[in-house]
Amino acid sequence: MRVDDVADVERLTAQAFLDVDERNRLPGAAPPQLRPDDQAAQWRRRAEHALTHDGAGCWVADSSNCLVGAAISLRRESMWLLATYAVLPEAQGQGIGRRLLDTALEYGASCLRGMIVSSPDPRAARRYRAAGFDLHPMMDGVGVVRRETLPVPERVREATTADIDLADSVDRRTRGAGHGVDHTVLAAGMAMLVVDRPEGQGYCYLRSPGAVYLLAATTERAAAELLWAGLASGTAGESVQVPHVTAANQWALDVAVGAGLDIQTRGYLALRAMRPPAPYLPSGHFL
């Protein structure tokens, strides 16, 4: 993958994931939409960041000078992460996805652990299991927050650049590896909340007010306080999502239920040589 591929890869992945969302839409759910322009711009920045730091883990497949698939993988300390993996619907069933994933996996051959946030696509789940990953079903909390249930987040504050080391320390305790350079691009485009007390530490990134993107903490109490604060930052009446909750993170379901959200199943957290991290809500891209 090259820098001048980024725009095409963004469109490719947006189309591929829209197809997955349409095929897996729950009854009564709103029709899925193509990635909006502001999120597309964020996606391109994340891809350029990956190319800068993990160029050897970023690959594309082309056919007749047209990109039909892509895989972006990262190495952070002793962990390999699959940030993006997609093949256009019309190019599937030809072995392209298998070759892309095998090539990306080679980039993480020296890593002890691995993590992937998988869509509900059964073909992706089958591919990850065949590659040796354990599949852990995930859930989302979805709906409009009952504002009257929101507690006062007394211990949560806005983060500063001095909190990046704290975040990496929490990462290592929860998932076994820090996010390292990823905190730079995360903090540049998102609000970050922090809890830093002797009895518990943690942080949470918000993609937008009320939209939790990534959360890690050393205790369930600190994690719950961060999640409540993230939900409280949203606007009354707007739908929110508590994403990527595994069974190991029942505290997040308790917050979601307490806030009046519905619980829905959504994809898998695919893990190699590690337990589901907790208290932890992974992001789709930086995990």
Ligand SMILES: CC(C)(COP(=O)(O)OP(=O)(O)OC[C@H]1O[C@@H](n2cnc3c(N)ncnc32)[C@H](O)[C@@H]1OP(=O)(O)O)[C@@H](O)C(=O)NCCC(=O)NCCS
Contents of the next structure:
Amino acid sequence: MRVDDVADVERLTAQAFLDVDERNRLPGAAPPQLRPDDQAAQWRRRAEHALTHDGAGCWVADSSNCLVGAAISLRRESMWLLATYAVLPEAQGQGIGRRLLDTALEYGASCLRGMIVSSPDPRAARRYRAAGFDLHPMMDGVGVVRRETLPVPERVREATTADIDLADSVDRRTRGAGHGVDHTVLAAGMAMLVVDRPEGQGYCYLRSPGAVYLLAATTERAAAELLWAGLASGTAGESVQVPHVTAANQWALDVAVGAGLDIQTRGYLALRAMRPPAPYLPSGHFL
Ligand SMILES: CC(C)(COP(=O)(O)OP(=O)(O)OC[C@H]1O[C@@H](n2cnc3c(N)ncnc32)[C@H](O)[C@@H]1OP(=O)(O)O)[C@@H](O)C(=O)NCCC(=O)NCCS
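The structure above corresponds to the form predicted on its own; please provide the structure of the form predicted together with the named molecule.
Now the full complex is given, and it begins with the chain already shown.
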């Protein structure tokens, strides 16, 4: 994959994920939308960041000079991470995805551990299991926060760039590898909250007010405080999502239930040589 490919890859992944969302739409849910312009711009920035730091982990598949698929993977310390993986809907099921994933996995050959946030697409689940990953079902908390239930988050504060070292050390303790250079991109584009007390540390990125994107902590109490603070930052009446909760993170379900959200199952956390991280809510792109 080259920088010139980024715009086309963004469009093809947007189409592939719209197709998955349409196929998995729950009764009564709003129709899914193609990735909007502001999120598409963020997507392109993330892809350019991956090309800068992990060029050998980024691959495209082309057929008759037209891009039909892509895989973007990262290496952080001893961990390999799949950040994006998609084939155009009309080209799926023909073995293109297998070849893309095999090539991306070669980039992670020196890494013991691996992590993928899998969509609910059965093709993706087949590919990851066939590649030796353990599949851990995930849940989302979804709905409108009952604001009268919100506790006052006394120990949570806004982060500064001085907190990046703390974040990397919490990453190592929870998922086994720091986010390293990814924290720079994350902190530049998103609000970051921190708990830093002797009895518990942690951090959380918010994609927008109320939208928790990535959360890691050394104790469940610190994790729950961060999640409550993240939910509290949203606007009254707006629907929110607590994403990517594995069974190892019941504390997040307690917060979701306490906030009046519904719990739904969606996708898998696919892991190699590691247990589901906790207390931890992975992001889809930087994991
Ligand atoms: C996941 C994805 C990248 C795989 O690419 P692909 O080109 O379809 O993959 P392949 O053809 O190599 O493999 C698909 C597998 O699913 C099987 N399959 C095909 N259609 C299927 C269907 N409708 N239901 C279940 N399995 C199906 C194929 O037989 C194959 O399994 P096998 O190799 O054991 O026979 C692609 O399907 C996709 O873009 N999906 C939507 C986006 C997505 O969910 N991406 C994953 C993000 S985590």
